[in-house]
Amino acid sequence: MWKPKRYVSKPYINHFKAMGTIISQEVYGINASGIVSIVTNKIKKLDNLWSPYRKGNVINRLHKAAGIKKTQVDCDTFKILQEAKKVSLLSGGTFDITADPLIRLWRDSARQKTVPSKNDIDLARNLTDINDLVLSDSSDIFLLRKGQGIDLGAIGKGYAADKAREIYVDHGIRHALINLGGNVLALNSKPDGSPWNIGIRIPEKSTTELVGYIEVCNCSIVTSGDYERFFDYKDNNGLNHHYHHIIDPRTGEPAKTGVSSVTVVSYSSTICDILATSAFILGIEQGMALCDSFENTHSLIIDKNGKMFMSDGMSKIFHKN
């Protein structure tokens, strides 16, 4: 018996920069282009206020009053500071909001093709703990010591993503994709009831090439990895060493686990963005443990050799190329 095929509306399609990197929205429904617009705004808001290289934006003045007074902040800056501060003390120090000196440190070397000496490591090392963000009932923030700051980048844009949801669920739409440069959101199906594919890519700096796909519905899917940004360095001795952005806090130096790449599936894409830098810093085993220890959460991490290991969860989701 021949059946009507399902109308599919063509969905409205949007790419802007910001975070870093280039978002892309694709967004179905009436006034798709209207909501677009309010997203666009919306994240484009969050990434004045936390992006380090803002001057006199909330993430600047956190760090010119540490150790001096408190800060009024706004709501979704302290709502992110609750969120990051919570799972930090579950992360086992690997995620820590407060490692912005080390996170300095490490950038202005990759600008300079040089590395930080130990002393300089250990001073900006000594400056991160997550113990010393006193956060008010009154959304006032408080870094207890001087030279104290936030950094953002391993929250900020899984944030921007469950902020997207709310807007679209709040005005309607029921099908949507966006993608934060690696930090994907999948609204429900697509409109056909189909799940969305997502590629993950090999981690090597030099392919865009595909692992494999990841079917999903109404979740997040964050991929954290050593092959984007990073630094060659040659030693003295004429021996190179790679320096990646992922630094481990409890060692003041990018995370030496034998990981190449993660990529964390949840229904948070705040959670997935930490897990996913977690997960990297901890190692194939204790990631993944952390992972699990997530209601309905799955992890990937392929290891500098290529290999892959996968949570229960995710090898069902996940269909190699």
Ligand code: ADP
The other form holds:
Amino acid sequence: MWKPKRYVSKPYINHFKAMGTIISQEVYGINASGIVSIVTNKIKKLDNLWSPYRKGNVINRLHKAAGIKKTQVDCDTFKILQEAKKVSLLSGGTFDITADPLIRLWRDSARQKTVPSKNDIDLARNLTDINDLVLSDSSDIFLLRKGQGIDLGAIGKGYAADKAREIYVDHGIRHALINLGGNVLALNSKPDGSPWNIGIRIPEKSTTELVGYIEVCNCSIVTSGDYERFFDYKDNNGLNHHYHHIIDPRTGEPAKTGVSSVTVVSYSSTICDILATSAFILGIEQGMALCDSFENTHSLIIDKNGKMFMSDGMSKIFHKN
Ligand code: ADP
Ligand code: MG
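Next block: the form predicted in complex with ligand ADP, after the form predicted on its own:
Every chain and every other molecule in the complex is listed next, the one we just looked at coming first.
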């Protein structure tokens, strides 16, 4: 039967830096360039709000007001904190945005290539408790104890990707792909109706080779790993340690679970981002079980030996190289 040939326009492609990474957009449709600018501005705004490095932003204000007074926050900040707290409580204490004192401590140590003292770790660990983040109906936030803070590094890019989708859809875009340094979101299919192919990297810093790719339409694909941001260190006994940026709040140290990378596929990029970090800390079995407890959510975990573990749903969309 004769079928009309679909008209496939050229995408508008754009890259910019924000949220500590390079963000790329591939957008199809009339006025794609204008809509790309709206998304770019929105993400830069979120980055300014949530960066741990900007004085006077909401993260800085929450830290200063901790244990003293409530802070009135904007709508995006309230929403992300609400979502983060909800999933935190399901993650068995592994995903916790109040791990800010621990994250700061390890970040400062990494800069100096040292390891924090046991005492400092214990102090920071004691300040980490999602139950101390109080959200009131009127968008007031209160952190109960002095020294507490919020870190949105494991969820901000996911939230930004979901916001981008909202903007694309509101402006009539039907086909787009946005990549925030490993947080990918695909809006619908490619313009010709075929699925997007999202490459999954071998989890090593020294290579950009792929283990395979995932075929998806209209969902998010987020990968968390310990191979991008880390430092290696030899202790007094000559033992080697690998320190990286995903902290296990239960021990106060970088997570050690034999996992190299976790990829999560689901509709919401915020949920994918949380689950990828959380599953990394929980390890293969519990991490996959947590992902399975979410509807239409698939996981792929690669261990330190390069062995792959995937959920049933993932095996249907993953293609080995
Ligand atoms: P990436 O940002 O490299 O994609 P993740 O999404 O896993 O990786 O986020 C890691 C970041 O999340 C860290 O740099 C830190 O800011 C924050 N973080 C680290 N450990 C935790 C944790 N247990 N819970 C919540 N956030 C965390
Ligand atoms: Mg994450």
